[in-house]
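Just the one chain here, laid out as structure tokens, in the form predicted on its own.
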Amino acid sequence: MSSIRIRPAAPADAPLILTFIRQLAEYERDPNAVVMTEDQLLRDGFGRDRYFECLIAESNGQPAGFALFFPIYSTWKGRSIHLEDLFVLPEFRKQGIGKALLRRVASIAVERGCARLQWDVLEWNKLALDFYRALGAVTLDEWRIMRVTGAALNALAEPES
């Protein structure tokens, strides 16, 4: 049986997360979407002006996984927290570490006093959609996510003239 571990993450950590986040991507079928860098992580993740919390998932000493999170409110209900990556080696799974992470993450969010935890999971992610409906998730159907990137993102942040 495998000891597991999570603790949070710390500077030295960056290599190891920005490596789960390009499985990951990879896994997502879309490796050549990660621009990381080890720095944006050093400076967005530990320093002064922390945009988001990072957990780290050992089984038996070895990296097995990962959870990144960030705090977000909504105007209905206050505090709550974004769970943006979930993920555990190949290897690791089926042996309670993506739960042990998502446990802990629900734990953090319980300890804020945050009204929901929330994430998003891809329509083709059986598996994964299986396992958090299995934990007691629901998945908001009537809802899509909207988002702006790049050139469009720009353009909309230029004052009109």
The other form holds:
Number of protein chains: 2
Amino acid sequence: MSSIRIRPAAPADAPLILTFIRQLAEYERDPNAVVMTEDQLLRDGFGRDRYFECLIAESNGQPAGFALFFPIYSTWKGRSIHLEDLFVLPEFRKQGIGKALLRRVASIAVERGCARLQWDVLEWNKLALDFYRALGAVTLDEWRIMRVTGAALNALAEPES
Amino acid sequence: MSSIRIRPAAPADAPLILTFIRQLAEYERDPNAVVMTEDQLLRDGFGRDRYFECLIAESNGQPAGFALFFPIYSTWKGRSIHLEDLFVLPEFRKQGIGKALLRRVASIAVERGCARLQWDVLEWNKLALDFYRALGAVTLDEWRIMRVTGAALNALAEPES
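May I ask for the structure of the form predicted in complex with another copy of the chain now, the form predicted on its own having been displayed?
And the full complex, kicking off with our chain again.
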């Protein structure tokens, strides 16, 4: 019987968090997209301005997974939370660790008076979709995410000539 | 020839912002989903803890539209901005006001060292999709937004019995 513990991440967890981020990117078939560094995680998650919060799950004292989230805002419903990453190492799956992490984030959302907890999922990831739907989540099928980045973002930011 | 000015929203703009939010919700065919109030906007946008920032566009001194955004975080790329709402009143369209608002948010993103500017769009809103694509944005076709809210969120937050 495994003992699961969920705790807030500390600065010393930055290398561990980066390992989790890279493994999740590999699972999502885009490992080269990660340009994150330990220093950046330290600055943005544990510095003066906090851009995210992170929880670490341990199974019998071993790091097994993480959840990383931050506040967002709905102009219809108000304060909400976006779950950016939820990941459990393959060897620790099927123990309820992902569910325990998600429940903890949900309880933080409720404590803080948030109207919604939301996240993004790959539409081909049927396992994830089934897992989340069984927990009461719904897919916003009409909506698509748009993004401008890199050179296109810089061009958009330039004053028009 | 109209003169367009973009300025940061002030607390006195809360009633105006709520009007814009309601009109946008009507356009998105979900007007009853808005439970936001002026007090909530004042507290969350202009109080001690800021959950969003807002820009107001004026055309010849008349309020014509708004953009509302907040910081988000990519564990692959770092600090980013989410544009929650971009709206121009019907009678002020075709003057470049939407584009000017988007460009201003993009320039704020670049100034703050953000890797990405992103937002959500209804997949049936071809006008919006074309407008954004012409400005260099791409759709993340593989991704879907998931959400847990209301009673399902409360249930998820409860300790498992």
